Structure formats: C-alpha cells, structure tokens
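Listed next as structure tokens is one chain, alone, in the form predicted on its own.
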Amino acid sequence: MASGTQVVVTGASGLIAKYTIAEFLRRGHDVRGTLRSLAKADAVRSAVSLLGADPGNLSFAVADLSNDAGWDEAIGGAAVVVHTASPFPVEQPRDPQEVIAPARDGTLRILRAATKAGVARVVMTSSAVAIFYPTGRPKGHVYSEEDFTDETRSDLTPYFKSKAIAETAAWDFTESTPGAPQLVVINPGFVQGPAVDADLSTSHELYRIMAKGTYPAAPSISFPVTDVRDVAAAHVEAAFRPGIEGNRYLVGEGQLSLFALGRILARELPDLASKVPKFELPDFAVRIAAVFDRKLQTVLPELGETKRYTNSKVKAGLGLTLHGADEAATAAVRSLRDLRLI
C-alpha cells in the first residue's frame, strides 16, 4: 500500500499498539488510534515519539468495545484496520464474561464497521493461548497455526477461552459476511521486549510483582516468549502483504519458565537478586495456592506442559527475523529499570 495509507489501530494506549502505531507511521502511514478516552491520547503520542516516530500524522478517536457508538466514525475512511484492543487481566474475574463479552462483542463491533465502511483488512490480535490447547493432541505435539483452541475445555481460564472465541466469532463473520474486510490472525506468545512508560502491559507487571518479593517460589510452568517489536512488524507485515489473507501467524520464538524470568531479572539486576522466586513450587502446591490467591489461577492450565511449537510460517510468510527469548526478556528488564519501575 502507498504511504499515506490511512490505518486505524484499536486500544492505542496499549503496548502492543504503540509499538505497531510508530511502526506505522515510520513507514510513512496515517494512524488514528482508538481510545475509550482522550485523557491517553498525550501518553501515547510521548510513547510514539521515544519510539522513533513522528506523531504529526497520528489522531484519535473515541471508541469503547462495550459500545457500539463511535466506531463509524473511528473506522471510516480507512484502507486497513489493526485490531490489538482486548481485555487482559492479572486476576481471573469471578464471571468469565466480564472477559469474554467485551473480546468477542468487541471484535465483532469492529468487523461490522468496518465491513461498512469497505475496509479491506482487518488484522486481528489474537493470541498463542487459541493455539495451544486443543484436544486430543498427543505428547510432543508440535504446535503451529493449524492448532486451535478448544473454548469448551473445563481447565482453561476465561481470559485464555476469551481469546478463542473471539478469534472464532472474526473467522466466522468474514466467511459468512459478504462484503467483509479480508482477516489475517497474529498470534502472539508471552510477550517480553521494552517497556516505553510506566502504563504497563500485564506481562511487564510480573516483573514488578517479582520485584516485591510477592513470590518466593514460582510455578514450574513455561511460555513460548515474543518480543513486542516483532508482534508490531508481524502486523504492519500482516496489513500490506498481498495474498496472505485468511490466515494466522504465530509469533514467538524459543520459551522460558517463570523461575528462568526471575533468574534474568536477577542477573539483570542484583540487587533484586533476594527477591526474585529461588524454587519452583510442586503443581499440586499451586492448585492448592491459586484457591486463595486468584492470579494464579490463569497459570493453572501450563503446570505440567512445555510447548512445541513452529515459528517457521511467520518467518516465511511475513519475512521476519525474530528476537531470542532471553534477549526480549533482558530488554524488558532492563526497560523497567531505565523507567525506574523497579
């Protein structure tokens, strides 16, 4: 697509979207972010900026995913639209649809607008986690994009079920739609790299939470790892390449347990050596731990997995040359204390 495209990305104030908006408009693109206030809109521009980007051709609109006034006008005129708004929780809710209805109905506002308005693409966030776990796979099961979650497993966490079913209601309306924006799926793992402020992404609290001595053991369970500039190449890639409609493009490369992040964290910086887990808890003593203390109920359905997974169609198909896990890791923390963080 021609510089001076006009994409419009969803949720802008989170991470991964202000990585993908400054990818944008180095490129020489227009961006009109989504955000359920103005009240972010100077923070993401000052993100933008430390990231390298001119925020000259950057605008806002307001839009909640809860809600379907605002979206018209948010997706209107736009040749491309990146979809990276989705609730993420530390903790578990009580009621599963406080995430899921907002991932689903949210995905599903923004499809309709934007089918209206003749968009032509839609890039989804989606996630490794509507990978990983589907039934009836054997051990040693190597993961890739042909994988999909099943959202009526009884151990999976809302949040991870959320990510399934929304990426389900977009494949199905795009093939059940006519006139529907085409619809490519990035999926990304357990994302690492830098942090820009100090409005955090779930995965760079765990640092933070690390960095108080909340846990002086981990659980023994372990993510595929991606780092957050590639996430935002996967989209920008994924918005302007000809013919890889309809598919999806797990991003990740290598993978480390939460005690191996808290080893990191502690090379990193010792003098938070003392606080970062020293042991990994028995599974039992998580399932028994995560009764009381709910955020460790979205861990619950990793304890006793490592997952194989294949990187190569994202490498092939997208072009990219992925970040090591531990190199995305060391980036992350070494951002939180340039940020002074932790």
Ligand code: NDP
Contents of the next structure:
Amino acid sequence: MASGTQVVVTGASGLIAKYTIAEFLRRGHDVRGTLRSLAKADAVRSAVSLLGADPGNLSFAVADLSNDAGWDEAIGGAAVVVHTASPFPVEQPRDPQEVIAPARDGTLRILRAATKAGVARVVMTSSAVAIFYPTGRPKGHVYSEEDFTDETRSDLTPYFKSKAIAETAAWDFTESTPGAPQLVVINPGFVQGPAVDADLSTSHELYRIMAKGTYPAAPSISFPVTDVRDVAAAHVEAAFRPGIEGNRYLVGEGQLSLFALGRILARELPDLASKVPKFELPDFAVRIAAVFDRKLQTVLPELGETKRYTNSKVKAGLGLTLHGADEAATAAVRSLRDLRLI
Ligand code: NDP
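Having seen the form predicted on its own, please provide the structure of the form predicted together with this ligand.
Zooming out: every chain and molecule, the one shown earlier first.
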C-alpha cells in the first residue's frame, strides 16, 4: 500500500506497539496510537525516535479496553487498525475476569468501531498461548496455526485464557458481521529483543526478577522465543499484504528454557551470575510452590513437555527472516543493562 495510509495502533505504550509504530512511520504511514492516558504520549514519541522513526506523523487518542468511550474517535478515518492492547500482568489476578473481560470486550469494541468506520483490515496481536493448549494432542505433536487453545482447560492461567478467548471472539465477530473488516492475527511466542525504555513488558520484567536473585531454581519449562523486531515486521507486513485475510501467523524461532534464559543473563552480565537460577526444579515442587506464589501459576501449563512447532507459514507467507532465540534473548539482556535496569 502507498505511504501516507492512516493506521491506528492500540496500546501504543506497549513494547510491541512501540516497535510496530516505528516501523509504520519509517515506511511513511501516519499513525494514531491509543493510550489509556496521554501521560505516556511523550514517552512513546521518545521511544519511536530512539527506534529511528520521526514521530512527526504520530498522534494519539485516549481509549480504554474496558470502556466504550473514545474508540469511535480513535478509529475513525483509519484504513488499518493494529490491535496490540491487552492486559499482560506479571502476576495472575485472583479474579480471571480482570484480564479476560478487557481482552475480549476490548477486542469487540475495537472491531465494532472499525466496522462502523469502514476500516479495511484489523491486525490483532494474539499469542502463541492461543495455539499451544488445545486438548487431545499426542506428545510430539508439531504445533502450528491449525491448533487452537481450548479455553475451557482448567490448567490455563487467566492470561492464557484471555488471549484464546479474545482471538476466538475476533474470528467469530468478523465471520458473522456484515461489513466487518478483514482480520489477520499474529501469534508471537515469548517476546525478547531489545527493550527501548524503562516501561518494560512482562517478558522483559522476567530478567529484573531473575537479577534480584528471587528464584534460586527455575521451573523446567521452555517456550518459543520471538524477537520484538520480528513481531513488528510481521504486523506491518500483515497490514498490507493482499490476499492474506483470514490467516493467523505463529511468529517464533527456536525455544529457550527459563534456566537457559538465566544462563544467557549470567553469560552476558557475569556480575549477576550468582543471582540466576542454579538448577531446574522438579515439576511437582513447582506445582506445590505455585499454591503460595501466584507468579509461578503462569508456568504451570508449560510443565512436562517441550512443545515442537513450525514457523514455516510466517516465513513463506509474510516473507520474514527471524532472529534466533539466543540472539533475541542476548539483545534483551544487553538492552536492559544499557538502560541500567539490571
Ligand atoms: P506491554 O505490557 O508492553 O503492553 C501492553 C499494552 O496493553 C500496553 O500499552 C497497555 O497499556 C495496554 N493495555 C493493557 N490493559 C489495557 C486496557 N484495559 N485498556 C487499554 N490498553 C490496555 O506488553 P507487550 O507489548 O509485550 O504486549 C502487547 C501485546 O502482545 C499484548 O496483546 C500481549 O498479550 C501480546 N503478546 C505479548 C508477548 C510477550 O511475550 N511480550 C507474547 C505474545 C503476545 P498501559 O501502558 O496503559 O498499561
């Protein structure tokens, strides 16, 4: 699509959004970012400048996923909406609806406003967690975009459920609503790559937690790793490529265990070597500890199996070359030290 297209990016203060906004601006598009409060606008402008984009064509609108107010104004006049905003708490809430309701209802608010505004395409940031937890897959199954998480599984955390439920709601809406925009979904793994400022994503907060020596041992879990630069490129490609509507794209390259992330932290920053996990915990110990430590509940569905997956669709379909897992994690650690956050 020609430059100068009006794009709306929801959740402009998020890590993925900042990189995505910068990529749209570099390619000559106009971006309106949504924020819960304009207090973060200057920080977003600074972040996109640091990422090599001119924030001159970046504007902001205020809207909250939990509220109808502001979405029509935020989305009016846009050709494309990239919907990244979703609650991503470090600690799982006691009431799952605290994350599920804004994720699902906010997605529907955005799709309704986009339909009213005649938006051509919505690109939604879902997650690999909306793929990796179906029921009935045999051990050794190779996960792909064909797999949909079963949101009724009792072992899912509220965050995992929120991503699966919001994505399903988006597909249901676009399939059943006349005049709805086209939908393309991006499903990133655990997002690494360089942090850009101190307003860290939960996936970067992990290193701050490790660097404090909070966890002398790590649960035995692995996850697909995704570089934020690749996530941004995927969103921008998905915004404009013709003929890809109705597709979802799993974006990840390789896997890393939590223990391996700690080893990378120690390798890159030897002064923190004494703080990182020294060994992997047996699964039963993690299940018991999670009763007392709510942060650990996030990892429970990961115990017991390293999942295999394919990333061939995103490489072929969106023409991307992806950063490797070690490279992405190393960039994350180095950026956090450069920012003096660890
Ligand atoms: P961040 O925490 O950096 O960004 C989350 C964004 O969502 C922030 O802009 C936040 O706004 C916004 N948000 C949260 N709740 C609301 C709400 N009620 N109303 C409006 N905005 C809200 O995380 P990421 O950039 O990493 O995440 C962006 C997206 O990517 C999310 O959808 C997340 O689920 C998804 N994702 C992330 C992965 C990762 O490992 N980081 C992996 C896979 C998917 P505010 O600044 O006001 O809090």
